[in-house]
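Heads up, the chain below is alone and in the form predicted alone; it's given as structure tokens.
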Amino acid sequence: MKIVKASVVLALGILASAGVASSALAADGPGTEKHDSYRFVVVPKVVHPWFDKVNQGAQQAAAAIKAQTGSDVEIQYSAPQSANVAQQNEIIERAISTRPDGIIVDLLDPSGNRTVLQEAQEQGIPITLFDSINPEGMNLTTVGSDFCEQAEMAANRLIELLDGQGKVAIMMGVPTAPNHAERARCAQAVFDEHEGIDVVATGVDNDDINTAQQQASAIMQANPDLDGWVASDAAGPVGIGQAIKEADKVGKVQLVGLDDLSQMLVLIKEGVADSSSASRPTMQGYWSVINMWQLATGAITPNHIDTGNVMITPDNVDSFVE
């Protein structure tokens, strides 16, 4: 299991960029400052079951810190009702006004979120990003898996299922979200390398299961000879699977999903989906909180914490069912 890929920058540089006071470098060395309590705010992209898993991991980390140090850790989880950058920025603004010990964010739009993140830094509030990338010119710790690797795993699996021949479609999530856009780009690149694979459509579901179902139904009606699907977000394959069942195309249209939502696992067990290329949201929440806590102690943290990807298949799906 890959846990940390760290390229550590100069101590004073990363502490300054995270807004940690120089007093954190205590005489005993980095990471020795202790507080009786910590409060971290977690701001995901949207209300979504995938982010519930992130919150679960964050709560687990809070309990672990309490058990090991005796310090209380409060996790405040605040999700936008829709995948809207303005809503997300408002939540971050409100969090800044409460002066938490850190803010953990999955960015909807790095350029659109940049100003409010800079505001947090200017006020000395550390930030950790998960399942996202840094806005241009910023150097925050990121936690998550390799987006391109995850998409390549799914695309290559679908190509194998189709024996290298067929018409396929890609379901995009939120177009401005860097992880969704990168997965779609990398899946397209894999398909482009195979002459027998033709990408005939791309849907946009904005990380919403109902929208994904509607998009998938319309695309399959317009392309009755479609052979397979991949997705760029966790909601997409769940909606696609529902559309496949409604169209009575189970076994006729192959689906390689994304991530490990309970609905996705059911689709695999039912044979509606072959498999799913999954990141580890619970682990992302866990290590995001651990990183925030480490920053609060004055420790030097890595540029990136890699939580890895795994392929869920009928052979191992039961081990992912909670």
Second form
Amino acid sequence: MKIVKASVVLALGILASAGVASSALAADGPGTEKHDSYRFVVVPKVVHPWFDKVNQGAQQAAAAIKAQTGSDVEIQYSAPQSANVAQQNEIIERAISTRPDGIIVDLLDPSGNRTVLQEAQEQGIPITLFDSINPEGMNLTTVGSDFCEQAEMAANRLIELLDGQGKVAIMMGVPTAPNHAERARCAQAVFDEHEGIDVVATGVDNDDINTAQQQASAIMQANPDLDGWVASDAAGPVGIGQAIKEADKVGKVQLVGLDDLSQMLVLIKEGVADSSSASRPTMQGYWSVINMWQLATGAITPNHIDTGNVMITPDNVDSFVE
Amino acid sequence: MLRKAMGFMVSNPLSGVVGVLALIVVVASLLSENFLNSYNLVIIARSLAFIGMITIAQSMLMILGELDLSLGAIGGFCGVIGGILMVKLGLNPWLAFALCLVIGALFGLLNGLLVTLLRLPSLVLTIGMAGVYGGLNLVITKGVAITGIPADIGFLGSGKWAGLPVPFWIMLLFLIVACFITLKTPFGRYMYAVGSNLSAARMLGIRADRVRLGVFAFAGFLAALAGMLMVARLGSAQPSIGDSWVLGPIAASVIGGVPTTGGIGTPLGAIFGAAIIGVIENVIVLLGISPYWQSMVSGAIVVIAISLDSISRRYFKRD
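What would you give as the form predicted together with the partner chain, now that the form predicted alone is on the page?
The next block holds the full complex; its first chain is the one shown before.
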């Protein structure tokens, strides 16, 4: 009888252990880890209105997670005062020392940021990249759109407006910013494919509206027969638009802008710019936080989340005005 | 003993800036639990190392009554030259490193020659030279970083020794050298004489231009050293290196008791000034202060620090 009792107890014990083990396995599965609160640090390239929209999207995602799960999500937005890799690295390092649940970064230069990202990983802090490409040898989730596609959309739109014939100029952003350089390169490649299009000038605005205005004015002085503009950064087309207005060339010089800064939207509404090829910063911020939260719950996240580009025209501009 | 200690504090020109730094450290550690963790102290030391080298250079020039606003551009340009020598030309990384230090000294010397021979104000001239070095940097790189820096020199930028970053130790070494030169050698005494009154120094037979040339060259050397250490740290030669090394070192020197009018102060005081700025910038991020407020908060604290030091100087008559 004792042996039977002992066997029953042993069998129950084994069953109970198996049950505990299986439930533990379920709790340890991808995406099942729950925390009462999360703190994510967002580190953009620089203080800039475009990144304010990213921050806005990040805050929206934090509110959505709170509404759906009850967990508090704190977004700490920490931007370098200038677009300088060393300064951005210092901001990331300081973020690491506060031991957040994740860091969301827009890399100024993948090779220059690599060391500090590795430091974060060594400290066990997950990272999500937005608006950036992965540093060599790293496999972090990137959130964003295709820069080249964005520039190609703008260049093709301008060619369409000019019926495939005309003299155009490209405004570069910050020469050291890889995404600005890539957009300029891709726009140039599209123009090179069309024999009727002649790229007569390239300006550098350093992502600054006043500089863009000065450069655009000078280029239009030097090329009075210029037909159209594209830009490689968000500040560029705003400055170009002001220069077009000052030179009284609205309608004579076509402008296809970039991104959806409020000044850009006003230029489209005024008819100074035809349109703008825009990435979606709010969506990038939103999905970066969602990805970060998923990582914190133990989920396996995709290599890339494509937030896409959109062409803002007079027909749909109102839907972008806040 | 206590009276001696009090006497030392009252009479020492550095006691004000050290006191302000200690106060800021105490407040920072109370405000942020992460401030005193070892990782954070290491990153403060590392950022102080780079800006510290430029601060040492700028403070020595300021003792002379001069300024060099192209030091950041020299650092960035030398870093790019180093990248080209190591990656594109395949030169031995240590040789390339040493060559860049010489080139940096020559750039500094060139600035000094233009200031002394053409009798130009160093402030205006070096603004122009910053454009020249920064422009050449962009012409050569087209704004694109040079990657593939040999790992051999990585230790100089990223390594640690005795728990602290290697660049910090290198900065300390050159701080000792700079303090020795300024405080313990005839050359240093000439520096203070030239900075106090250039005409009087010349009348006393001091070869003022030689002194100025020597300091400009040393400043260029230190800027190149900071640039090359940053290249080693980043593992790539970024054209933007040095962009943020312009105004901070001047502010740090002034906070540390080296006025722009020349003739007084020490590189050691300037480093304490740089530490004050570094700690403030660090704790602002730790506290999660909005980036739109950061410059204002940081600037206001610097103004308060200078004011406290100035008031204490007048009160205790430490100058």
